[in-house]
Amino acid sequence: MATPARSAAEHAPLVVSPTAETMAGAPIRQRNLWQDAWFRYIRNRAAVAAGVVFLIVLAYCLIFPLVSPYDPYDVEFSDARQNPSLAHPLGTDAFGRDLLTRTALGGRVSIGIGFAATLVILAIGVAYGSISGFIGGHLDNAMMRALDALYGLPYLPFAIITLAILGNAGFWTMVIALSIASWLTTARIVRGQMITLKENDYIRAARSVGARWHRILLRHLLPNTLGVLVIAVFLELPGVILGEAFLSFIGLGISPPEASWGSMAQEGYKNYRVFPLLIVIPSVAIATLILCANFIADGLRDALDPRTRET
């Protein structure tokens, strides 16, 4: 027979002590903006593989000539056109160079213009974008009838032009042909984001608090345009290569003994008769560095876009 004391304990309630998950009113971990995109965008196949081989080709063309047993101004003529091996896994170019060392150090340069053209864009533009949209009235009006007149200006004549006028087409003459007239679609895309984001409450709340304007633009407005300007970044980037090259191809472009890919792809126009593999591997390469841009592009802007976030 059970006793009292017992009989008690085991229908006694039980009860159980508090922690920090069952306590009321525990603060829930959450992700911020950034966070939240990069879950999104490791969600998204085609811009993951994208940009995965992206980075390959970057280590590639970084890594590669310091290892290379092969020096890529080296000419040796008795090696020259010579068919994949296993010395040279690319074959040699006609003047006995290796072809896959001689196309690291063309990625060098056609991705490292690519990358200072843009970033000279977007400087120029979000200048100009900022400071017509955040203003606004009458020089809103006036700047962007000004990029209207210049928008008649054609791209890669303009380069051209601005090449013959500085005359030798070094590594910055080529920024500076690539990016003086492709900045005005940054500038109309920073300029439609300052619009937007400035009629927001929180900037308001700063205005009414006494924050002064270039408080406001680098502190409210600036960084909340950082989203729009990453996915500016891969989608000016395919444009300024294809620039590069084309510019190269016509023989404006770098000079020899120095390379790029669209040097390299000019050089093997000349012989791709005889050895179509010269005009073949700078055309990959250009081309697989502007489909991968393009995949990261649209990976990022639906990862950014808070439209397409999931209920």
The other form holds:
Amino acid sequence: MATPARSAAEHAPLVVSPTAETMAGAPIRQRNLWQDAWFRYIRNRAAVAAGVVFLIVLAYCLIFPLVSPYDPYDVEFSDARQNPSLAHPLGTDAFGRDLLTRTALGGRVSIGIGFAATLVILAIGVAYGSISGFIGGHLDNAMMRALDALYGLPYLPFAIITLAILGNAGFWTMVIALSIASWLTTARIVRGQMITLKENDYIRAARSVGARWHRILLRHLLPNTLGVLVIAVFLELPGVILGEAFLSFIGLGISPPEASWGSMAQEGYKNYRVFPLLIVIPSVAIATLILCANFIADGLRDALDPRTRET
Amino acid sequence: MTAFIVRRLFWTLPVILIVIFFTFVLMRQIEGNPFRTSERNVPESIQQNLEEKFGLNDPWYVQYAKYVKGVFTLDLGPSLVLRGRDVNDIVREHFPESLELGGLAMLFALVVGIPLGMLSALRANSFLDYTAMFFSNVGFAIPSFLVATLLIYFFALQWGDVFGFPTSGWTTWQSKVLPSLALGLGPMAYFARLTRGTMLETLQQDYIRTAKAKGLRWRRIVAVHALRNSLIPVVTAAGPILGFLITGSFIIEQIFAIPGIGRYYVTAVTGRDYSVVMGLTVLLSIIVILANLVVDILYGILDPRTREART
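Given the form predicted alone, corresponding form predicted in complex with its partner chain:
Starting with the chain above, the whole complex follows.
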């Protein structure tokens, strides 16, 4: 997707408005890393579009249930399985509930689980990866071997077992189940980042002036992994949202009448022969969000970490 | 090369032990003893005999050692719910279907995905490229239950007379087409994107220019020189994907009513047949581990530089 024009533009000098300051030969205004990344990101049209759609979906899920005239749990059989109309822009489900309202409600749960599980994944990954990478040596070796072993774990079976251990499936049990076997990649990324950063001169400088290890870790190393972590949020999110949908679909996750995109798809599946719209709508919602997350992750990677552009 | 394979084989053993241990620990966390359920009123003496028979009174490390021995002697123990049946019977009955489904899906993913990615790379930024990449991105984001239901809805129900695909089952070749497509679409999209990316990068390499300068035909350069190196990341990704595909798909097997291992897994979890759940989990993990092993060995053959670095 890279165009030659773009790499040239990256090196273009920053346009500074000719104020009195610059005309007097004052130092050129500098951009910090995040501003720099922001400028690179907004030049990526696909990533910007994905970001906008992502925000629109978030806003719709958060705001729409508040302003909707329909109760998402109100069963009205006389309105069951209506095609999209002015009154119900997405139609109604098998119980006559307005789908536009219910999809928003389901989105709250699915996206909520998605972000919560992603944060848990990042927390475990950062802890494991930074300990392994920072201490290094035999411990690093052992921890990486253990990680290799855990890579053998199939993800969904372990999520299912975790749900069985925790008993009933709710919001937080789903979060735990979905993060228990998914933090491995993040841990590996953080560890790799730590190992590279550790060799930098400024770390040696900090060490030579007597900074203690926790200051080096918290003040110099971890802030520098922030870029990778921001990318990791959008790399992990699709998997978690799909995981929620899969578990709820096979009846082990969020169960009706509670709405999540997965449980709505499960309800839709029961009716797909007569009314396929019921499974299409939550699935399209899931696909939209995942597509956006993928493009955002790509854009962020190009913006934050231009050296390691993935192929 | 032999040393590399032996070393790699040697490392697989502790990995399998750790995975069994992890599963074992998780399974022990599940509340209760299968024989002490309130639904079943069994005299105390029989209960003790049962616990004795299944070794539930042994300390955990003895149980673990027995279980490990069982795994390596290919005896996964009896089912706790189905009287007189072993986990081995269940594997023997349900695994062939999953294996075949996963194999066919993988075949579809590779046979369509890799050429699609190559074509996209060779005609980069053309209409064909954009169309292919659009569909790969979408195909990667759509949940498989939507793909499956739409395939059934259109090719088995709406236009069923034309195509003659049944809606479910796993008997005739017609019944195997739709499930394999549904399961393979996601990996296919992934392989297409991956191949396109690495192919584009490989085509920029100096040795391709050399080959061109030497006067080799373009077709030969692409087929022999570029393809071999472009396939390395594909092979890396293919291992885990194959592992996950052949260990059964919970969703696809349920939708198409295929009596495979993924579908049985869900039945076993909801039926609290823990020895079956544990046996299947260990089996799935071992398959994933072995798939990774094969990939690493292939990787060593394709790219001799990695033999030393990877243990």
